[in-house]
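A single chain comes next, written as structure tokens; it is the form predicted alone.
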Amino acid sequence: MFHQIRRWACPDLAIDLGTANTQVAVPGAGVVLDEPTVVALQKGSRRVLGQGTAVGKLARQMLGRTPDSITTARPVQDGVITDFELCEAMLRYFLRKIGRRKLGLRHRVVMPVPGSITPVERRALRMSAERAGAGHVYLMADCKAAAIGAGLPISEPLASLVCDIGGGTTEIAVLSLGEIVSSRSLRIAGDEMDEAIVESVRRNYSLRIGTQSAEQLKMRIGCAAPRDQELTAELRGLDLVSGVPRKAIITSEELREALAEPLEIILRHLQTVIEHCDPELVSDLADTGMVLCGGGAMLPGIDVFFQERLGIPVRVPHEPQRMTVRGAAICAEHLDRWRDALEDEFRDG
């Protein structure tokens, strides 16, 4: 009774910290929550905007646009808390935001992380995370979020290749009885592939433009491998020579072309985990293959890129950027089960 109560007043939650984007799922009810990961201050101060409420879409819009007297920060940078402050802040506007808690109590929040988290850096999430609202906080790895959200049957004798691209941060694993056989956690992902477009729009053509240009265009005609049809758009950018603003075309073949290195990155990582596992799991993923998830996984092409490449099947799941907080939020949901894993695999000694 006490159980069905608490899940009434104060939910369990799942909150996915992300580089570029916030999600906070409740069991039950799905995702409730998904905004930018950013916050913006009056600068020379550590105030933020609007009374605490300059945080998220508000503040995404004014990346690269504000005034000299407001600054946007991103207090998440490759995965990991940059700025405690800031990142407790924002948490307590997304907390606040979702108003679920009833009768003082404090919600329990299971989080995924990278694999590559240090011990300093998960005591300094568990704090900021609790200093902004939250109860108990549980840490599972990211992959392993991922990998259940995906629905790959982790806890049987079977090996599940995944490979999570999202912002900040790629991580890929093969699982096999709910463990993590082997794995990378590599700070090459969506930002990465955002700068390598910048700095070929600044090589081929001469201009300078920022990472939220280079990020539409990587969504408007981006791929990763060849299309049927070879779209184009508009570039607007800074001459480099003459120092005003100037429009170009660039075609989908350059994008790809300038996608090219942090993805070959990504695939000589994903060879170095398969080539690490036993020869039993490794013939497993000749027919399991693998889930490719994040936001990075929405990149037109990745899965032929990585099957040609890879030479076993590739997947990509419906709302790909999704999958580890969905994953995150079964374990929420069935949290009485799943607490003595969560607590063992994070220890902080």
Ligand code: ADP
Second form
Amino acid sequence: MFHQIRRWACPDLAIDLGTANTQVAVPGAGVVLDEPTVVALQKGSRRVLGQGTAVGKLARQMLGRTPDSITTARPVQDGVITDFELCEAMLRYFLRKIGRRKLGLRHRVVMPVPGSITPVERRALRMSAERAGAGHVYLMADCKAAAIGAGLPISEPLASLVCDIGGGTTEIAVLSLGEIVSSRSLRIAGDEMDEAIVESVRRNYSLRIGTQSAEQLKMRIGCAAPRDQELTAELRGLDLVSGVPRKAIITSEELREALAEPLEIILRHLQTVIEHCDPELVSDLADTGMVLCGGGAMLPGIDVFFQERLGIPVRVPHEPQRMTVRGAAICAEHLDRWRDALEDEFRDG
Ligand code: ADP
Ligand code: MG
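Having seen the form predicted alone, I'd like the form predicted in complex with this ligand now, please.
In what comes next, the whole complex appears, and the chain from above leads the way.
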């Protein structure tokens, strides 16, 4: 009875605090918030604009269209909090926005974190969430959450391979019997793809473009394998020599060349993770293959690229960028049953 009242008055939540996007899911209601992990500030001050409301979508809308006195910040870099205060302010606003807290109760929260997170970073994350209004915080490995979200049979004695390509980090893990048996967390992901595009445009066109324009190009015509029909896009940048604005046309083929380097690095790490597995598990992978998730999995042809190079089947689930928060929400739904296991996973005392 008490549990039912609590669930109604203050449901358990899943919060995926990603480098690029923050998502909140409520068991039974699905993803209720999905906004960029961005805040807008008055330049030279630490105060979030709009009395604390200029975060997420609103902050991103301000980006690039703002007077010089306004700046934006990303409080999470490479999967960990780099600005504690701003992160707390952002989470507080998000929790207020979903508005599911009654009777002064505090949400219990399940948060996926990168496997490489340090104890200090974990403490910062817990404190940030608690000060923003969360009650008890349960941490779980990103990859495990993503695997559960994608419906993989992780508690069976069968290997499952998951690769989550986010904004700041790529998380790779092989799971079996509910445990991570081999894993890697690398700081090469969507942001580095954007950097690679900036660099390629600079080299091939003598034009300077920002990382945001690079990201837009990646989303519009980027690809990891040849397209049936190659696409083109217009790009605008500053001429490196004269400093004046200039336009150019870039093709999807050129973007593919630019993206090859970060993709090859991810590939090498995938191979290492597989090599570190028991031969029995490796032979499972030939059948079970790999699930690709995170926003990076939306790059067209990325499944084909990894499938050809790894020689195992690769699957991209529907809405790959939501697998992690979905998996965490499944844990939140059964929190009373799973909480001991979650406490054991990252025990900080
Ligand atoms: P995080 O968990 O780190 O917040 P996400 O899983 O939300 O990250 O993924 C964000 C990344 O996915 C960004 O780098 C973004 O540029 C990239 N992304 C989103 N859509 C696409 C797309 N269609 N093609 C390639 N990359 C994409
Ligand atoms: Mg993520």
